[in-house]
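Starting off, we have a lone chain in the form predicted alone, written out as structure tokens.
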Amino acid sequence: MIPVMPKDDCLEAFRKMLLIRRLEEACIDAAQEKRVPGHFHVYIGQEATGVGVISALDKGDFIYSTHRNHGHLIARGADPGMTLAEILGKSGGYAGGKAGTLHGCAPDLNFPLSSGIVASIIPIAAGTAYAMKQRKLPYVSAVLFGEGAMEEGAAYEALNIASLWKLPVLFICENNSAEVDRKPGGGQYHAPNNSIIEITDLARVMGMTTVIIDGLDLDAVWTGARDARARAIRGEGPTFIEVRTDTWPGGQWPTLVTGRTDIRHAWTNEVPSQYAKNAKWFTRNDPVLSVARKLLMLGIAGKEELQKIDISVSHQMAGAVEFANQSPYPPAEDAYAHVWPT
């Protein structure tokens, strides 16, 4: 259900979803043409993640994230030229190209860095909570992180301190491996390697308030981050909230394996031919297409309202590639700015 979001809101929500996805697909161009240094990873499938937990947030608060950075990036504002030119390398991005896009940020947005090192980002977001509760600040700090961030002991002294200091602080879990069995201990990749079946137990033993939430439910997600951060501001501590989502098909070294989104699915439910194989994508996981059938379906907005904003982005989205892209690299003497001896 979306109800509880006005109108606008859920328009603009499903917008920033739009253009996350239209940024990932350019991501992707940009590295099948060897455009991107080094590995990256995409947001695609997490859509309504990212954007109903950042849409629940007030502009003080603090914002983190972890190597799939460039969706909660957009879902706070960030602008998706400067975006992309930072992924790209480019002087262009917000940190003049140095970030990349294992460690995006946007510093006057309060979201002040990324970290590709699994689980490292929750202490340092404890820490921005810790500040802001000493100096008694009406804020929160949200960070992002996925599930695999559980299985290293940075997080459980996190959340530790964190729930015995009563911090302000919304710990998110996005748990992109719903589809896989869960059982205690896989080994293989996307299997638990953890000895319980809930992730959320382990918050749970610390005394936090926990949420287990569909990652297709935009109103869910931003739900749960509402009453999470209203707890938080009201000195109840953190609380550790899971979104699962199924896992999208792209691989880890992504393609377009579903191809560019046509928002048009979303009421015609056509599964292309050549993609049949990833069917249940298009019918059920894809969050923008199911996100598209809810506004549909409630009558909050109608197929040309939807696709006239698909095609605004789409316009939006060619002006920042255009932006990335004529962006220069920075020179080689500006290895040595904002570098500090030890």
Contents of the next structure:
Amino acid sequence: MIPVMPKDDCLEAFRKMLLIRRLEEACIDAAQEKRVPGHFHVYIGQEATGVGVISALDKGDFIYSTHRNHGHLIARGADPGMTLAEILGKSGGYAGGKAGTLHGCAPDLNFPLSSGIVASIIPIAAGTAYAMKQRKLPYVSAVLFGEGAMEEGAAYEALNIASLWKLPVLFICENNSAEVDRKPGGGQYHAPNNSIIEITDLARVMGMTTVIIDGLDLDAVWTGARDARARAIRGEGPTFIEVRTDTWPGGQWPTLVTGRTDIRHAWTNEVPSQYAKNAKWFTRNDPVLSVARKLLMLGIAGKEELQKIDISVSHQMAGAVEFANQSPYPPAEDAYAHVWPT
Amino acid sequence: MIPVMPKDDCLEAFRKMLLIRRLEEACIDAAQEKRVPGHFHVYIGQEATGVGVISALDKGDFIYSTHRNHGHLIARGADPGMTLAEILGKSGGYAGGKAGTLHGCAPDLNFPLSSGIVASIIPIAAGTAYAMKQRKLPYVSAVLFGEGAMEEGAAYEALNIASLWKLPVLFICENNSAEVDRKPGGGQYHAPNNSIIEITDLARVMGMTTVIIDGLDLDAVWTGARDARARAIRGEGPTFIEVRTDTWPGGQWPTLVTGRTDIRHAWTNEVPSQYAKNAKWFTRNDPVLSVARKLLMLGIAGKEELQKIDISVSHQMAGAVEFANQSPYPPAEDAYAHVWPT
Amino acid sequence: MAETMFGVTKIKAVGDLMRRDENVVIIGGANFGGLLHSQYIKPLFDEFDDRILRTPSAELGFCGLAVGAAIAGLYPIVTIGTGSFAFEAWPQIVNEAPNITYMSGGKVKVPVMFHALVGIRISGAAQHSARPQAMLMQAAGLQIIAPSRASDVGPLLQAARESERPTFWIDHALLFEETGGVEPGPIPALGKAAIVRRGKDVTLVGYSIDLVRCLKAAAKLEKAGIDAEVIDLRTLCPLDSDTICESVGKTGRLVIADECYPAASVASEIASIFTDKGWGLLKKPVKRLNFPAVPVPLSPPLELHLIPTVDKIVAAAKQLMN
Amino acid sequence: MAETMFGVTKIKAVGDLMRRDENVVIIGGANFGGLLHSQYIKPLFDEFDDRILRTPSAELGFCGLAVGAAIAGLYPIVTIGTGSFAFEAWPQIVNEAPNITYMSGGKVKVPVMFHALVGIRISGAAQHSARPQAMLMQAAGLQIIAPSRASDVGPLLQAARESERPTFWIDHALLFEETGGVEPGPIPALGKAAIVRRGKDVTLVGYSIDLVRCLKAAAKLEKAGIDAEVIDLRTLCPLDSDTICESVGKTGRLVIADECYPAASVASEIASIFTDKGWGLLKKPVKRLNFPAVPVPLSPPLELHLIPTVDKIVAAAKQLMN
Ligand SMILES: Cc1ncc(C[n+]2csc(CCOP(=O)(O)OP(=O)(O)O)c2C)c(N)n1
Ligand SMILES: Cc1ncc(C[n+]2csc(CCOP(=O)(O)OP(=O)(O)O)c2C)c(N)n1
Ligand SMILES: [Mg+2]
Ligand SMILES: [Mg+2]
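Rather than the form predicted alone that you just supplied, could I have the structure of the form predicted together with its partner chain?
Below is the whole assembly, all chains and molecules, this chain first.
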């Protein structure tokens, strides 16, 4: 299952997935202490998608995200301390506290923006792809968004233009309601509200290459993104990738209903008794545990190595939390800065 | 070719098609005298669509249109004098001169509105269908729009909702760029700008019944609309009907580049020498001549009867022109009336 | 007490409209409160389950549907959600709904109510904090109501419904938990502001959450010996310049609290009255408290610094008294 | 003469921007004029064929594309077409483009120019006559330019481009055929109004087509012995209140011509200056000439009755002189 990615890349990807998990756990800790301004959306359960896609990209490529961007930032190599500081509205954040969780960015990493408006980021990402094409640069634009975005006309218009002009863009639709009954019309978050039951059908009738990938399969995601990128660079236009993940049981509100991830569960296959009703999460749905198991199975890493990674990641995250907590709020006058570019 | 529609309905439909033609000719006359405020869009070449669809509807059904609404109004039975008066901005028009050509309406005929904003009418029509369903009325809502509307997200969103909730609505897409090279990306009016080359594919992947009909085939249009209506009433949801018509050579700007229609060309098969370069229009593309030929061929009407209809229609239109011309402009104070309902 | 929350009264008012007429329906992708208030809203949605068109995230589409439903006999209350999402539906809200009656020479009515939780909801950051109301005042043919007090919400909804005008209900996320008298007043004439506190020294004008702030400021000012008159605009279109002029004619001093950005805002409009109709009534320059022309920052101290708070209203009024 | 038409100068100015920098591109579904003016625009589109992204009728999509292209090194000039179509793209124009620089703590620039032919174009009826400019003034972080004179269009475009700010170019359908001095002036500081006619009796403020009307009114007033000063706002955001105050400080009288609807309009904003910064400068009430709060009717006499015409400006100024 992890045959294509080089070994080092696998381990690095796993490290990032774990770092995302630890970041989100830290977010939830902070939220429980009422230190997170506003509401936020965690990436737990989708780590293999963000990390798989973004690991397959080049430094020169652009990345765009939505309200659910924490994981994408970390996957891109953003500093977890600055990421968390931004979420907390601190001056040490990437945008000095002005963006917060909804608008996570790391401009130096070609991650200019997350839009909190559902689907609104999709045309923007397509526009960056047009810039790449027009400026004859060998880079692509990748945008990650939820299946809910496919309900908005903005997505339709942008997909159409991108397909017409064969823009070098990767549309990554993170379908995190894949386990919900696919009968349309639920009318809720995390429920399919699209009469196009196979989400990729729209892109398909628009003439795009489409791919459907299991969101636990890091290698397939990585491969899918890598191939899509190659097609885009060759001038073959956009690819629409649907990555299906089962919804994290705690996704609706920031409480750790499956607890803090214990990496040892990957091999003990334990389900802590207080989480028995979410047993499936432990045995099947958790991408972090799932990838850990595959690394073990394929002999890419041993238990000790995984635990070493966990220790290093947890240590890194502790430093990040410290940084974010220590970082001061910006002074009030800062409110007036950066309305206009300088 | 006209086997399904009852004979009387055929003749009545033909009469309406001819009336539309005469109305548009009158519009162009008025425009050449600079008496039409603003620019307008004629329905010449699409008469079989509007008349076919609207003849299949019930009085209780609702009809919605776009910038290209003159023909739809007449097909619904609107008074040609009031229609023309409205186009000229006269007080005798359906909206007392406030709507003009872009917003043609005949509210008493359940034709509340035409929107001049491409695609904007589609959600509105779907909403009326929701009202029919919610109020348990045995009526449908029908909306006629161009293939250009399918480029707008508004169309996508409305189609999706209509399909999800099985609303009793008929989506009639009048594709008048069917003869244009269907390679996408032309970027012009009357050129396909949609990466979905088969327009019906979108509705199809949304789970709707879809139909493609030749816009010269009055009977097929009528039958298609009738069947779609029956499905909608049975609770089977919307139908998406694409009617393909070749573009009228003079459609881009109001000049009669194929001249004033001479109904006798249906049997003389003459192409007046000054219009030689548009020969195809006379021999194939003109729905009025085409339907006339079919009526003759099937023995539904003879030449004399057709000429009698023409005389009666032309007479009616002359009265309409007289009415519209005589109708005064509204007094200035009228500008303030009807901002709010009374 | 939950019973006296503005939000609870509001939900009841919506329910009353629906109970009175089976053609009143709810269309939309949201409800009438934030995530924290869904417990209060659920009973309403349960009661009227078959009169709710639950839609995808497709604001342009479902606001358009509401327009078409209104034309054909329903009275839709459209739950847009956060005020910023109204932008997605802008073509329907400002270029369809308000024009249709006029474009039909008065023959077609569009009785629809758009609802959104607008304003600085605290930590909504730049994209979830829009105040679209001043923009909406630029759409002739659109009525804008902004019930701010529990006693007013039912009567204003009823009046809007009876008017059969397309109406935008400017609601505010922070109003939900405000408490106060809930005894519904009489059904007001739309376009009539309310003097909610009589005073002689200075006029404070507000609406929605800013009205609440004005009332709190008036209480503080009273302790400082300043007798403020407080006006609740209630409707932004029509706007009641008469009542404002009458009050300022008495006090000669005006403070306006308005979360909108400064330029071409509700506050600009009110201030401008005194260059024309209200000419000569002011003794002092108008104090306008807007949110400065800065996108809304996430960081709490930055955001708080920019909001027209109670203290700023108090300070502005005191300055005018010197 | 065609050479001196505003429209011709405008097309040249766009071409100059494109010639100076190959990263300047055109994105959109329209061009810079109506159907009647395509002959003047075609050469530009021919010259830059490979720097034009011709798009479907998908304003929300292509305005969003322009934002993304601007972030990644292009300078897109977006041809939206009729001003009303800007509403289709509202979420991108008011809730994405203006927020991004701020949301990134100043790290991301969005150098994009949206262009639309706004305003009462004559017989456009209710849905094709929008004046979105006052609404746009409610979007903090969006610059709004409104070049009204041929001599200004090139310099203003260049200044906007150099500012790297997201900019909305308020153009007007009726400006195309206006003639006048075309010698381009110096590149102006953005946010600086121009006094285009000096006078001492009354200040006329306009922008876009209303500036043209003000100038014509001033000529008529001169014949009646009234010496009007005319101010061309040039930019609506930033808005130059200093220049307006200076002028009114001299004349004491102000007429504002503004095609927007009255409430929360450009004119409201300007008038409101005199309740604060410009306190005490007015000798007479402000005369605001807006398009009344009525959807735009098709019928020519109705429409004409509502427009702020030259004669109405003249009459307003005369009233102020009595
Ligand atoms: C235009 C708009 N409408 C509604 C919302 C409210 N909203 C926030 S998240 C969300 C659900 C998005 O679902 P999806 O795109 O699948 O993303 P997920 O949260 O599942 O990752 C909605 C509707 C919004 N942010 N923007
Ligand atoms: C939102 C919007 N964008 C652009 C336009 C300008 N416009 C008017 S007609 C038209 C072409 C419409 O083509 P189609 O829908 O196929 O109708 P047809 O004119 O061919 O009948 C366009 C783009 C508009 N009216 N509305
Ligand atoms: Mg989702
Ligand atoms: Mg067409």
